[in-house]
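Only one chain comes next, encoded as structure tokens, the form predicted alone.
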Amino acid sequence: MLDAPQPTSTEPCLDPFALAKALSGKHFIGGKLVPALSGATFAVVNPATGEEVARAAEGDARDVDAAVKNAAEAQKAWAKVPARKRGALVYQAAGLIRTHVEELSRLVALETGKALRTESRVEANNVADIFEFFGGLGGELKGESVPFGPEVLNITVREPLGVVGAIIPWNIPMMLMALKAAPALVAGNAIVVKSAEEAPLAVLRIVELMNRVLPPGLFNIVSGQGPSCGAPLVEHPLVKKVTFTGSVETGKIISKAAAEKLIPVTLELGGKSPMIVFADCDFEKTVAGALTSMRFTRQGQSCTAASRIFVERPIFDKFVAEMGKRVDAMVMGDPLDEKTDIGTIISPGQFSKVKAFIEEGKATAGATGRACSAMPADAALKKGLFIQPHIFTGLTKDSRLVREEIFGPVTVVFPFDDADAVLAEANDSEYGLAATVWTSNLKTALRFAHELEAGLVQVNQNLVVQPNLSYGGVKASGLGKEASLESMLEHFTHKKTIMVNMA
């Protein structure tokens, strides 16, 4: 759908500093790569190296007003094209990002400081994943018919609900991006999304590449501050849905704005996710695993992240020293190298946040908390945003590493005896996003499993989110599901009741 000249190619880019900074100081706003109306914009920073490598637009008000009315337009007729054929063209485009997998990955790399084989080539893939699947599902936007009476035929509609505001955080930028993008266009909606101030690149890429098949208008991204630009979007009159994934704090704040205009959200807003480890678990498997859950190759920023460890007395020692030993093994580094395992922390205020909490846990009398891996020797990486992940062991469970969200590689490990009493300290807190079991006992297993409170309960494993699977919490962990099939009909559809009177 792109015809005019655009300043990026059509064909995969993998220099990222390149495309970083092709893509500078633009919005994406009715098909076209647009500077914000104001001409600000701000740094983009590669957080390995302190270095700017790019500037965003800057919008506000003005940008987000031109995005949402380009995206009401345009939903209007995509609102008509046949299901199957909305779903057929996401999925031609979930083609061409496959194609740019490498280009994505290494531009995420850049701006967030995620290691490129361990996570943000990870990320792309499951980019593609996403919108294929939700591709695939154009089909399933169906009604039913509903028994009234023989004179009557009662049927309902699936219908889109118009402008979907879609704001979404800088950890997984490009992947949640996609869970919020992707059921939203295949339902008949437009969308604009806010990307996040510290990650607004590979989204917008993203953006880029899927209008070349897309029609213009449906599917905008602006840039910028979130009281600036982020609030505008969800009080705009035109949005009739929002979408958002952050911190509790503004998932308030978001939820009661939009309550003012009685449109619907959906929040996915962290966890404390708690991992339990029982005795008679498969030790290498559950120690890989605990690896894996605490998400150290993203520096733990990561809602599932599994910072509340549980492990059996007999086996606490054990597990505890095993787990250290192969953090240790892994690699600090370049986030662009292919043999590093653990980039960066994001920004300098998370930097300065989770060092606090380190600091805060190491001064706790009683509390051991050891670092891991080692800092990067590189000259070149010296004024980099890099933490050694921290395993802590003696805390009290009412100590706030063990009680609120850090976002960085450290989590707290228990010892336990009785498995009420775990199962009473797991469900001790605010949060319910995500928890996994890892025990050989069926029984075990399936009793946690339904007593856990958490949206998503995995045993002996704990993968990131799958297209597929419902995915969403309870409590302060949000409204709402993504990824499944569920999503697309109860969040971004109505249901409409029709009757015809045939007497």
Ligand code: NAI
Contents of the next structure:
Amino acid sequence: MLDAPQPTSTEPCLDPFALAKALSGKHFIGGKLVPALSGATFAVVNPATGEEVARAAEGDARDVDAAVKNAAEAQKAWAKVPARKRGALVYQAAGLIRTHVEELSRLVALETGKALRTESRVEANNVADIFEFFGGLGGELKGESVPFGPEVLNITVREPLGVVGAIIPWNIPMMLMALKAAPALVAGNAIVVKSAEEAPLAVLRIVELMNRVLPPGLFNIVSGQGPSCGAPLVEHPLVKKVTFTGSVETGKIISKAAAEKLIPVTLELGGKSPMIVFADCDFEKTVAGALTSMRFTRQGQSCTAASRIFVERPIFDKFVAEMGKRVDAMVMGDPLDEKTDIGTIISPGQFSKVKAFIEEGKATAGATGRACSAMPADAALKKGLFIQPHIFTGLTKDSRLVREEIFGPVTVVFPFDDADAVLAEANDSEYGLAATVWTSNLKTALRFAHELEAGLVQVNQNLVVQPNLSYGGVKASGLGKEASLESMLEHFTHKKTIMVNMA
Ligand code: NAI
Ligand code: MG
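Now that the form predicted alone has been shown, please provide the structure of the form predicted together with the named molecule.
Full complex below, order starting with the chain above.
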């Protein structure tokens, strides 16, 4: 069963336009690139120019059914492969991602508009890292023994769930797929991924590459629209677990459909993450931290973006001014250009949504929205979905800009005078994904770390997901954790109890 198919060239393709065309119109099902059964396709657009760069297969329930049936068949044999051997194969397949990092970085930059140097390359390296991390964890799929006496053997074993359905978004598509596929596969499951409409190519390429090492049928991907391709995946009777990253609204729909089938779901949803800056912070490090926390290099298209920043009053004016100055120094431009810090918004829909927030903020009495950086001058980019980063001050707490996830390069900054009050304000959100605290006072840092309602609190730093640290939100930000050993055990296996009476 371990024969690997060899679908396309093994050489990395550094021309993302050529690669996008080569991957056009295909799902990856049962070890092969295949078109949609209906023959339908939809456009994949370069958001930096508005040009179509590829077509994607437009999957529907029939394609999903084929993928899930292939996965279910392959999973039976995969579950019997010793867990460390499964992990070793996933690790080996990750090697193909390592050798294709540059290719994948360019491809994802082309389809998402995320800058190559600051974002896309970082993401591709993280993907290899995540698969390698989980590849090393096969041996941890072990059970317990429970002593009831010398003539009784009570043990638990970890069994895979079967076929996992994974629905992913477009903001960090490769990494979010890896966080689901790596633990699912190592734990002995097969997986069918439904890619995001806006970013179907790099993830397809990863599945194709890894299938050169993995047995066919285990790792499948379909592209298509949410309701006509994602929903049938969730509803398919052979799908035994669903893992989703995306909006709260879609998360609720998926959760209801999973409840009908009584299958478990993991949901990684939105955020409105607070950043709390005390006057005793390391000023330089903290201003730099505000830029990374807000994910300006990803156009703020991040569920953990520090989209509410609270700064202690004595340093408020200086902090806001310095932040603006530093964002001004960031270069907006062609995502594939090494000089570019900030690329584009993903799609016309998201573009209009973010613009509407900015207009609403500007129209609010007493509020100031500072537009930072500069629109790219290059005429070839005039149809690109570029939005200048905006830093708002003077908004009131009931503003939509303060309460809702914008998912764009827009942050709101408030001064504060009192630690108790700012803690209450930070927690006054339907979301609870991440938070950061910046101070040199360890007592304050720990108090906030404990009292902030969030799945992840970082003090004096804001790093992206780190393998082996559980990641996931509370409140409307989701259910369940990803990225760690425990998350693999909890969300991709079930614990079976075996009792043997030898008396
Ligand atoms: P979305 O949640 O609608 O889409 C994410 C994925 O779900 C896509 O693959 C989509 O095709 C699929 N989907 C949509 N409807 C579905 C359904 N009925 N059944 C099954 N699958 C379905 O997010 P969208 O529309 O791309 O973005 C809207 C907002 O969601 C953003 O502005 C942002 O606020 C938030 N978002 C949050 C993300 C996160 O990382 N937590 C990622 C992307 C979006
Ligand atoms: Mg949607």
